[in-house]
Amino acid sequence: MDETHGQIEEMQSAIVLQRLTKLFGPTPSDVLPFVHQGLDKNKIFNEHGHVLALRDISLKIETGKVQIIMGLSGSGKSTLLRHINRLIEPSAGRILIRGRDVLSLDKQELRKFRQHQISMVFQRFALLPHRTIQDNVAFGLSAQKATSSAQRETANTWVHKVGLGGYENSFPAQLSGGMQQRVGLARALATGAECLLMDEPFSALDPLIRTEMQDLLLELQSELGKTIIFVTHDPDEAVRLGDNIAILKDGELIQHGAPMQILTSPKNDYIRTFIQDVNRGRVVSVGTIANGETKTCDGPDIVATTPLAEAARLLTNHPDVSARVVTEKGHPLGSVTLTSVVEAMAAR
């Protein structure tokens, strides 16, 4: 039974990570002993001459969610990403795509793969430069040899959707880093593939495009509900984008869940370090602060999700009462209290 219903949540996953490891270095089998004893990073680069860039990953990647891949430079996440499509191959390890091992696919049927079922956008943009924007938004549809009349009519529809309707025309160079990366996300969804890896795409623009970025995958995901991998080495943007969250470090996995659980309960102090300059007022929702009284609150009702900065402002005419949290059914969860809610909001 325990057998029967793994297979069956690895089916209903979209993404199985099962023991990812990856050495590089000219004899990783050789190596993968040391590693899976537990010998540190350091001493496997001076004493066998491998890097170790992942040790051991085990991942569940839910379908129609956005999982972050959050880490500082070197901890292994864009080598993590890149291991999903096979653009490196793991030392040891299982790639499960809704049940299929990715690994066990031939040539032929891995081009396919990345044709059909996984797209990706990259920091840099990766636009062709001598080709219009229509072109390169196309250019996975010609991949998939769709018609020229089927690929025009994709192509606009997606550059319209990502609000570059009237620059069809216009070549890579004539368009702003934003634009350029629009055009990256356009060309990613127009194959029509279920997943989505995106390898630190907005880390390259301005703080303010960065944020319209951010709004506007937030507003395709709500509408297309696309299975996403978010390779990101920034907090803020990790709690916003993200339904789940892994952090990773020399290539190890230290904590995964939910946004609010990793902020709320970091596991050590590493990740304690690495979320403390998080915009606690924007993410923290009110809820997760409610003590279990409400007997006595004279303030106003507050939907438990709402987030602390805006409750705060709720209570700010009533800086000496208990207001009462509640579901959005208005069924009573607890109450807070100004002075709670600031103090959650300053927590580290």
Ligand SMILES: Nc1ncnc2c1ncn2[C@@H]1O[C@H](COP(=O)(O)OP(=O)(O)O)[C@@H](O)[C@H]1O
Second form
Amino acid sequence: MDETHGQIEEMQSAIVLQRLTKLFGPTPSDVLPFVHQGLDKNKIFNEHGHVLALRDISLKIETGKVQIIMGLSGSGKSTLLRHINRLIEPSAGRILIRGRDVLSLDKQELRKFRQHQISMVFQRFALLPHRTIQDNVAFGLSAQKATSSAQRETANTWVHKVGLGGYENSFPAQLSGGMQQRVGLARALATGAECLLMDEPFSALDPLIRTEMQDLLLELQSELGKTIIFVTHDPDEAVRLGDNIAILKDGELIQHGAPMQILTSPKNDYIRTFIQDVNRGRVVSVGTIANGETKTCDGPDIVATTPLAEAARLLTNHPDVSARVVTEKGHPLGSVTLTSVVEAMAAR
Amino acid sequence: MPEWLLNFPAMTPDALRSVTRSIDAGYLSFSRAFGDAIESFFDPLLLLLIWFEQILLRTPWVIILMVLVLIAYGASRNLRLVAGVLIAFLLIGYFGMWENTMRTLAIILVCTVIALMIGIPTGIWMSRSDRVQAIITPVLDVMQTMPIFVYLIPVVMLLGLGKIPGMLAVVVYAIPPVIRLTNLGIRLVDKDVIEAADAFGAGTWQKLARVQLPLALPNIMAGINQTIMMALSMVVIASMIGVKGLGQPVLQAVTNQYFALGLFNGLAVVGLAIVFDRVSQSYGKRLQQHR
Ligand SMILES: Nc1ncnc2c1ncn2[C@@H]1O[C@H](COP(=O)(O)OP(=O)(O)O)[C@@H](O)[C@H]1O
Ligand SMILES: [Mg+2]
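Next up, the form predicted together with the ligand, please; the one we just looked at was the form predicted alone.
So here's everything in the complex, that chain up top.
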């Protein structure tokens, strides 16, 4: 009973990582026992000459959702991401994608898997400088050996979908950074892969362009529902895009949960300092702070999923009243006041 | 001071003589046994060279000139360069060096093609394995630093005087740059782009043809350019073992102290070198216009 339940759960998760450990160095299998004994990262480096990039990571990534991997530089985000399409081989652990063991694939199967099931967007775009935008977007399709007319057609569709219509015959160097990453995104989406790996795709861009690209990604995602694993070191970006956030520190998974959960109950000080500057007004919903009785309320009803900033705006005309917080069906959950909303927005 | 500190304790002249003699004898018997077989192995190359030389010599000079001008224009799209090529060849013809220049042109082109056909794959092979690189690099070092005349000797012992040994010497001398720079160029290709090709499941050949070689092209072109230049400089020396062309009059001029003759033919070699260099470089640049 428990077993079947577990299997069903694994089928729902697009990607399951089980006890993934990665050591960089000449003889990782010799050093692995020390990792299991719990020797820390510095000791493993100083005494055994290996870099412990990931320690015992277990993570379930849901189908059709955006999974954020967040952490400081060097915390192992890129390494973790590259395990999923096996650009990096683990020292220990398992990787399951839709129930299939990725580590069991041979060379040929792995190539097919990368061509059709999973694609990737890179921090520094990684476009082919000598090929046109059209050809770059078609790169994955040509790896699939699609017919040239199919390549042209599909590439063309995606060039337009990312808003680059008219640039088909330009070269990457003629485009701005933001536009180049649109090409990177189109190239990844054009293969039709179910799953998208994104390694700090917007980190190299100006803040304004970054927001624009986030909007584009959210818009495309609402239509496509891909399983996206998105690496970032920017907590604002994480809560804006993520359905779930996993936070790494020195190769260890510290906390995993919905953005709201991480914002409202950070597991330790590391995470608390990490998220302290996040704009809560935009991501925390009013339902999480509703409390008390609802009979004496005289203000407007507010739906629980409303972000705090929006709730504050609704309440500015009613500074002294308490308002009922209700579910979408109108069931009362508790009450808030302008003061309690603003306090929550300013919380550290 | 003791004797052995003043004079290096070398082996006796007799012993040395017997060592060199036995090496020579060994090599001589090797070349007697296999010389003919090796020579016939290279026969197709000889035919190719002769065929190409005859084409260049029998075609009316006006047509050759037109073809050269068209190639220069096609490669560079630069009218000043084309004018330079035209003037260089007109002067060469006017000073009576047309035929020798055509002979030199033929051997340079054939040797360059051979060098590229061997050199580029070797460079690719080297770039794919650190072990292969570690083995080939010292071989290339020897090939480049060994005095040119030294490796004319075994070639002549093996194959005698003539076009084939000349070509062999030219190819061996000219091939290192294209091998080195193909290897280097591929190794320097942006790791991110390679990773992207891997992430999209590109196969080995696809990666090589669509990513590595095109991105390594500036370096490979530099290697090709150097290979041509070295082939050209070797052609003069190869005239010592019977390669016809601009080298022969130079050799004559040296032995007979004909200063003007040597100068004119030397200048013709310089002219060819500049033409090859500028045309191949501007072709390389044109390939890189997307940058
Ligand atoms: N190829 C490698 N060889 C040795 N150490 C590596 C290699 N790649 C990454 N590392 C180390 O692994 C750790 C995690 O790196 P990375 O995954 O790139 O972190 P992040 O993407 O979070 O910045 C770092 O300490 C880094 O130095
Ligand atoms: Mg990284």
